[in-house]
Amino acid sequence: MTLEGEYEPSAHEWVRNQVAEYEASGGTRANTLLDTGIPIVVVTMRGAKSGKIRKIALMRVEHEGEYAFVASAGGAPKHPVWYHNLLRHPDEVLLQDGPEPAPVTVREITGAEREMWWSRAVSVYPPYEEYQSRTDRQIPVLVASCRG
């Protein structure tokens, strides 16, 4: 499955390269974040403003077939652009965790559900706690659920 439209690769060369290698290999190469050894997934979405297709690699935080997307931006003061893309087009999202992308629906979570997923995310990638301490904003957590 694909999203229709013009693809605009990331402005960051390492993201472009990782996404391309991951997709070309069906998830067998470039499947960890840089040199951390921590698995990633590739998320395809529609841009909130441009409408163009965008792709990013995010930490793989999976539980019973659902995935958390942590909008940490490394603790920056603003949410990452992809967060706004997902909120604007929550039903135009593909998640690739292995050979093929699958359609998902994304929703932002709060309260106890967010705390549960936050804990799962931190267990996968402990630096999220440090990122939260760097910023006054609460780092958003979104959950992706399979559509089909």
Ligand code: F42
Contents of the next structure:
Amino acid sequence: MTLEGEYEPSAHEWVRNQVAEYEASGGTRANTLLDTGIPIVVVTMRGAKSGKIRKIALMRVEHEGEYAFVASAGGAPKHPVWYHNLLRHPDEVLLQDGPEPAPVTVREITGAEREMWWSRAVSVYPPYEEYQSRTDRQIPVLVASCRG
Ligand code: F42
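I have the form predicted alone already, so could you send the form predicted in complex with this ligand?
Below, the chain from earlier opens the complete complex, with every other chain and molecule after it.
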């Protein structure tokens, strides 16, 4: 499964290398965050302005077939750019968690639903809590559901 369009690799070399290795190995290599041993997933999307195909890696936060995408960007003052892409094109998203990417629909969550997913995300990757303490922005949480 692919999205039609011109692929523009991430501006971050370590991210584009991790995405490339993950895809080339069918998710058997480069499938954790550096040496933490914590699993990641690869998300393919359409750029909000360029319309190009963009790919990023995110921590794997999964529950009953749905996934949370946490727009932490390490606690940076601004949301990561991919957050705007996903809001602009929520139905042009692929999620790769293993050998093959699959189509998903993405939506931002708030309130109690966000709190529930936030605690799931922090239990997978505790540094998210630290990232939130570094910034005044509330770190957005999106949920990806399989698109039939
Ligand atoms: N980032 C997270 O936020 N959360 C995570 O859980 C996470 C885990 C993770 C695990 C492994 C790994 O290797 C990286 C991980 N990252 C995580 C980092 C993540 O993959 C992204 O690199 C990071 O969040 C920054 O995303 P970004 O979309 O802000 O990337 C920037 C640097 C970027 O690529 N900018 C491009 C550029 O040319 O400067 C533009 C990209 C783009 O999408 N442009 C849009 C377009 O239209 O094409 C325009 C969008 C607009 O509105 O301007």
